[in-house]
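Let's start with one chain on its own, the form predicted on its own, as structure tokens.
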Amino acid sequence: MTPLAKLRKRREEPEPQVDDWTEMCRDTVPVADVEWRSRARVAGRVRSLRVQPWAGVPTLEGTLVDDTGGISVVFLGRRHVPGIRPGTKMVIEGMVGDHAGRLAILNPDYRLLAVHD
């Protein structure tokens, strides 16, 4: 299958349903319980994205935040993700550090549940 034809097929699958968040979220952690320097899978709704540089470079930082809190979620080298807006439920995994002196997920690996529209 070709590049183009499989993201036509995304495109055209349909939004995941309730159940299928349940799934998507199982084996995630409350914001409040992620810990610096582990290794973290959390899931929530993204609260507020800025472009701010670091080092010279433009990076894409977010809150994600659920029902215990929020983290900071980083995308270096990046103006814009895809999909990702203020309102996005996301799935994010990755090692925790420390950006600006909040907790954060640097590049992390992410899912996205529902945009917002």
Second form
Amino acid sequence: MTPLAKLRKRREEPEPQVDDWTEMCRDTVPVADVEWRSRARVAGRVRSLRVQPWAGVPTLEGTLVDDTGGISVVFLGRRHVPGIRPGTKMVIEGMVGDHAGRLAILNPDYRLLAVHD
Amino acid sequence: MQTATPRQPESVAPPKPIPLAPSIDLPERRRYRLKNALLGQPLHTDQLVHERLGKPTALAVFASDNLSSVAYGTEEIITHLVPYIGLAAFAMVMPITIALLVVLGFLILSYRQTIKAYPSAGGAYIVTRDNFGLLPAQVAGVALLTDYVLTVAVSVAAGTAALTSAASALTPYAVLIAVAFIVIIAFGNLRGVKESGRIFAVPTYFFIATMVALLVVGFSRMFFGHLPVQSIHKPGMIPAGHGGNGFLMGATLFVVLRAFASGGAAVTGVEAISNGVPAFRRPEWKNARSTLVVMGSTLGAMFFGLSWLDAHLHVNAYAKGTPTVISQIGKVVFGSGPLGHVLYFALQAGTTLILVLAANTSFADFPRLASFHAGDNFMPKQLTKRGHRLVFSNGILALSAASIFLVVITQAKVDRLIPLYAIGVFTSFTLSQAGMARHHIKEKEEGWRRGLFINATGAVLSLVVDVIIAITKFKPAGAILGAWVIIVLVPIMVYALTRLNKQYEAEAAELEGDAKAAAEAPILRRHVVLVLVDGLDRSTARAMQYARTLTPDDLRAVHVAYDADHAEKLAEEWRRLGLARFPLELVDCPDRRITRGVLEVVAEALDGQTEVTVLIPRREYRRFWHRLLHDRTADSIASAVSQLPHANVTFVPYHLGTEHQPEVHA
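Okay, that's the form predicted on its own, but what's the structure of the form predicted in complex with its partner chain?
Full assembly next; the chain just shown is listed first.
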């Protein structure tokens, strides 16, 4: 393949990140439509993340937001989930319960959008 | 109680009760120590005593502004006549002087009424406010304030001229000398020169004595000897015009009126006594009245005598303003003998001293008047504060700044300042005399008809003089500054003051409205404390330590993650913190607007039932340039957050460069 053809090919390839994200978001529901005590699959951005010091109960708690609202995401028994940082985009799935008076998904299945640096 | 405590060993005695320390030992700041060194120890509020003055001392204290006008009154008349009517000027000096003395006479009669009616404080501001309301009082007050500034400028400039007349080598430094005089006077007043008689008595009576000597010697030589008539064409003198054949009525009338208006500066300062009636010995108003009459007569006699001598001697003014007319007269009258020289220098010294003292009068009056304005919410509140030495320091500083500005732009030339002068004083005379007339009509006290006649005449006369000044000195030929400056400035300032007043009143109305109900409102149920954290350092540790003493319902550290790697590092450090016991919230901030990020977190915590306190660790720098090395993010966050209802900001200071050990692991 000539360098020019390589370049052309690369150009023709769609932006991988966006494509991945659209792909990942398939079958998700907006946060606003999530119902208590039912299973839900939502996609969004980690707006905030709570870091507990060693002394506390090991919990990683964050807020996942999309354009329609936000929901708490709680990983019990963990202080740190590799890859989950403020601003990370991810899709979570799990039973919707509550945590500190807010809708929350506890220990969800999660998929992170890879960050291409 | 006694039985419950376990037995103490014999050797341990219970601590002796000790008295409280007499004062709390806190180091003073360097600025304050410097202030103390410059101005002296702070005065105690109790030391605000009102010295009672006997009549002779009171005359010295209050008359300097008034009497000093003699030093330039005649000169101003001459300056405005000679260029137009030449030698005929000296025939006109006396009629104009007499006309001014008539005005002076009526002002004194009018102020005798004011002193009786307002023995507590009879300034134009108070009288006008009582009789016409706040807005006219602002006009009277502002007019008077501008004139106090001019009094300082004119007196200092004239004092400098008297000095340079005697020592002509100093002439190039006139502006510098004038500014130095103002600075010295301001400094003295900041230290709190009491209206103490001795300081004032010496120069005032010295001046009166030298003037008496001048007049006695002058008139004896005039009547029994020979006083040589001077040439009006010496080099440097103002050019003489030609009166022509007879008086050309229209133009000449204008010239004469302008000379009259300029000479009007000589009768200013009459109001000083009425401002200070409470300072007299009992019965205050009677003593004040007789002092006023003595002052007026002294001024009148000196002014009359000097003008007469000048009319006889034909002493012309110099274009540069120095040597002054009074100094030339002194030189001629006292002659060239050794005694004559001594008397001449005494006259110049006396003139300089009383002029500088006259400036000092304004330094007593301006701050007080400004404090009246401010007390009525028409000027910045700072002007009501008594400073370090119990004087209105801010008023003194404002007056010095304004008068230095004037002296510099006019190059300390009296004749450039005079056109601005006197219009304010006569405006306030007019208003206060009209106020007195109204007072008589309202009160109808004994002898009110006579009082009404006197004050009404005084008001009309002041108004006429005011109008003459405004017209003839509106814009002197060849000068930029003129009465128009004051005519433009006063309305603008009055407007500004009323705006200021509206603002103050609106603030007060808002703050005072339903204060009681607001104070009794129930408190909110929850309290959330957020500690803003940028990195884990000592200043943060100090804020965390403080936060834990607040025992809120929810306590969190908040970091706005403008940089993901930095946030990650901080999170890692936080996890390793053993005993901090509260979580760190990392907030995503894709657009790096930290303030916005904090605002969102706070807004989320606010739910109508929650008070949110945001703790911001703030580094305090020892030197101001240290602060310049850092941005002011903390301050901008604070001002943004505190705009949200029930969001409160507390700065937790950390002083850099001090031995400060925060107990992180308490």
